[in-house]
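Next comes just one chain, in structure tokens: the form predicted in complex with the partner chain.
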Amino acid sequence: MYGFEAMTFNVHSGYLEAIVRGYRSGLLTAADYNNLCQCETLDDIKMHLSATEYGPYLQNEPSPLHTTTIVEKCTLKLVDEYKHMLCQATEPLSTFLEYITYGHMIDNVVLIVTGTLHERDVQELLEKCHPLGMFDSIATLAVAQNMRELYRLVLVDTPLAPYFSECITSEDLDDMNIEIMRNTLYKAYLEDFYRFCKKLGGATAEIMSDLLSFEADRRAVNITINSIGTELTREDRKNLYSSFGLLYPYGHEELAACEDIDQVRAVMEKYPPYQSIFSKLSYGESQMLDKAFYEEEVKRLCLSFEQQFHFGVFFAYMRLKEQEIRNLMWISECVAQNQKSRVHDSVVFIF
């Protein structure tokens, strides 16, 4: 019952909510980012990060460092924190935490299938997979020739099985089919996650509905922009949009017909929450759109911590941590390429 979570929430999930709020206080601040942006080399970045909670993960890395090494070690920290929370969680929080990782699972499946199609070594592909999306039989994906085999041999025993019903075909896998499969799976996953949160009810349903709707709308915009000038038809594009969100259904109809970024802008400016995002961009520009969306997402995620006794804080923390890792990746790339003047193009401050 909404409003009465305070009576029962702490019985099973109070400890973990305290843990995640503690993790949140360990996120990098604007002062940390300013110090990192002034580094001259990747070793300087490592030195600055050694004073943060990333210190133990980077201290044993030999020089010269690479940007991918920094990202891998920071991701390991996120994985350790997630596993600590998952092993302590009971139902329904444990299922909620598992839902958070299904997106990475989909990405890993697509990576393995794409790499196999390009005749790459499976071990090499497994090293590039996101650790949060690993499952036991992932290496067997390399055997499948089409989606039907993919489902029958491997994915039927994974949490992604229910999402395959819309994209099972016997067509051989190629780059276009794989892209359609990726987006169809992600659409099904988001809708399933949305239904699960709605079923939980209370503050979790309210906060997660807002966050997942924003995610669905952002996906719709990205799919539209990325498919401009490609062979994806209007109907196929519309089928990739999720069936919820602020843009559903009329915004989706208009987005499906867009042929350039200015038409996308005209559609999105009809919706007040997105008007502020597109007002930051000049006409014909899409370079800063990602940053504008990330800033809006971070704002919403931080707001979720203002309320207690809901599962949204766990989702918000995971997303904020991923944003932090993206920030560190971008800063490292700018420092490594000696392009520090561009470092603020994509860094999103969390606090």
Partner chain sequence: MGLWLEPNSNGRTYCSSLSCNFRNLPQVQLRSRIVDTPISNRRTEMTMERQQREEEKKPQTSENDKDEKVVQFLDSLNDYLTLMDSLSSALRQGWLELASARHSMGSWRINSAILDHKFHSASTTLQLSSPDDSNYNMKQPHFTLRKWESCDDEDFQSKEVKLDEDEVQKNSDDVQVQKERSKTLLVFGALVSPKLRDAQLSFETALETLVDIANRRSVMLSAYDHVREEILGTKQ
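Let's compare: the form predicted in complex with the partner chain is above, so bring in the form predicted alone.
Chain only, nothing else included.
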């Protein structure tokens, strides 16, 4: 019942909410990013990060540093924090935290299957997988030739099994099929997560509905833009859109019919929350769209910390941390490749 969380929430989840709010205070600030953008080498970046929460993770790394090392160590910190929270959590928070990792599982499955298709070494692919999305039988994904085998041999014992019912076909795996599989799995995952949050009720349902709806709408826009000029039919597109969100159902009908980026823009400008995102872009431009969406997402995630007694803060923290790692990766790459003039192109300030 909405409004009564304050009476019972702290019994099981008060400690963890305090922990996650403490973690949030360790996120890099605009001043940190400005200092990082001034760095000349990766060792300078390491030196600056040594004064932050990342210090213990980077202190023993020898020179010369690589971007992949910085990203790996920062991700390791996120994984350690997540595991600590998961160990302390009780139901239904533990299930909620597990839901957060399913997106990474889907990405890992797609990475391994695509890599195997292009005859890449499995061990090399496993190193590139996100640690939050690992599961026991992930290495055996390489043996699958089609969706049916992929499900029967590997995924039937993973949390992703229910999401596979919509995309089991006997067609051989190719790049197009794999991309459709990724989006079908994501659609099923987001709908399932949305239903779970609605069932929890209260402030969690209210805040998570908003965050997941934004995610569903962003995916709908990206699917539309990426499928322009491909053999995907209007009906195929509609089947990949999630059945909730601000754009559902009328916006989906219009997006499915779009033939170019300006038509997508015309559809999205009918929805006030997305008007500001598209007003930042010039006509015909889609390169900066990702950054505009990330900025809007960060704004919404930060707002979820303004309210207490809900699980949305755990989701928000994980997403903000992932954005911070993306920022660090971009800055490190720009410094390593001597492209400091482009360093502000993709950095999204969090606080």
